[in-house]
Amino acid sequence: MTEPTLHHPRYTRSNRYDPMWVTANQMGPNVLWLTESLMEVMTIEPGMKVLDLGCGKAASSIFLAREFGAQVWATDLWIPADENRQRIEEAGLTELITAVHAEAHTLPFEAGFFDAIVSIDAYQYFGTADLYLGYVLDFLKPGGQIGAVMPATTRELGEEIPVTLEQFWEWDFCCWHTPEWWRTHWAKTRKVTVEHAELIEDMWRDWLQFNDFIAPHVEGWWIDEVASTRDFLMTDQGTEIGFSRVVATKR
């Protein structure tokens, strides 16, 4: 049996990062792979001011600063800014990354401050509200891009959950939607032009690969979480669940 690995032929930038560092800073699927997949369809250039909204442990912010030379505001509610600041210092990126503790609806930034906004595996927690996109776009310059990667369903689910997923279903999965749902959700505001809204190819396999790699290294409640995630992914095998990436430009 092949040993689990974090080497991936698609995510060549992510391959350069210490697998144990990635494991230590995980909060679900591999955040570097998700970020790199978004960068396939989104433009981040050196010196751009980027809001990393819901950055978790700031791994995505470190990736954007190191790989693209962006100035990043690593913003999260669940992880204290002091903890992220320490990770940023250890990465040697204090000149490029600012750690911010803030809730997504009360962001402490000036209007039009950012050149780009990204959100990795977080936007679904606050962005399904009809009015949220209009709020967060106030912080983005006209012509700037907003991009998000989040768990997706391959079809919109109603009251009846597929039998294969019922035993794994958590109530907050109701914020998972199809890429087409997100396209309409953003486009109907008339505030953006949506360039991309699609499932990321084979991301369920990538999620499984990462889950298998971190399994021997997790502790506490993560042990059950990783085991349940494996059962969930192996049962579904991409039939109902995946990841979507959505990118739009502010009009």
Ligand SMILES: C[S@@+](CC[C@H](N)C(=O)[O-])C[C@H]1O[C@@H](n2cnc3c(N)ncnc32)[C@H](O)[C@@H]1O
Given for the second form:
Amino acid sequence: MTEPTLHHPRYTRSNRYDPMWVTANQMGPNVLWLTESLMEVMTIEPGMKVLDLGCGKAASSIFLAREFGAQVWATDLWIPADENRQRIEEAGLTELITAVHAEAHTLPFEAGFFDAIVSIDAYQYFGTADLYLGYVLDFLKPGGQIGAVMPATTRELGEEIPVTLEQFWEWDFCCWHTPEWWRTHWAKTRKVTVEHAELIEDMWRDWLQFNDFIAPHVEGWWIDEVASTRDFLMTDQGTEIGFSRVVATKR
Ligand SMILES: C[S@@+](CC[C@H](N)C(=O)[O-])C[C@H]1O[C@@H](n2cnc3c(N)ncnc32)[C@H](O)[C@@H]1O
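Same protein, different form: I have the form predicted alone, so give me the form predicted in complex with this ligand.
Shown next: the complete complex, the earlier chain at its head.
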């Protein structure tokens, strides 16, 4: 049997990060892989002001600052800003990253402040409301990009949950949608041009690889979470569930 590894041929930037640091700061799938896959279709350049919305433990913010020289506002609700500030300090990136504790509907920023907005495995928690995109776009300059990566269904689900998913289903999975759903959801505001709305190829396999790597290292309720994620991914094999990336430019 091959040893679980965090080395991945696609994610060459992420390969440079200490796997135990990535494990310690995980809040689901591998945030660095999700961020790197978004950067394949989004442009972040040195000095750009970036809102990282729902940054969790700020690993994506650290990645964007270190890899692309972006100035990042690492913004999150569940994780206190002090905790993220400490991680940012340990990464030596205090000049580039500002930790902010905020709820996605009451963001403490000026209109048009950001050159780009990213959101990794978080936008689904607040962004399914029809009016949310219009709200968050106020903080983005015209011509700026917004990019989000989130869990995806491969078809829009109705009342019937697919049998393979039934035993794993949690009510809040109802916020998972297809990439096409997100394309329409954003495009119909007429406030953006949607450039990408697609499943990230094989992300379910990557999630499984990551899950297997972290399994021996997690504690507490994460032990059950990791076991059930494995069952879920092995049962589904990407048939119903994956990850989507959606990128649009503000008109
Ligand atoms: C699954 S975690 C992902 C965190 C991080 N982006 C990552 O991938 O590791 C979802 C994050 O969304 C944030 N979040 C959820 N609802 C939010 C809201 N209403 N306002 C701001 N952040 C929110 C949570 O604080 C949490 O850190």
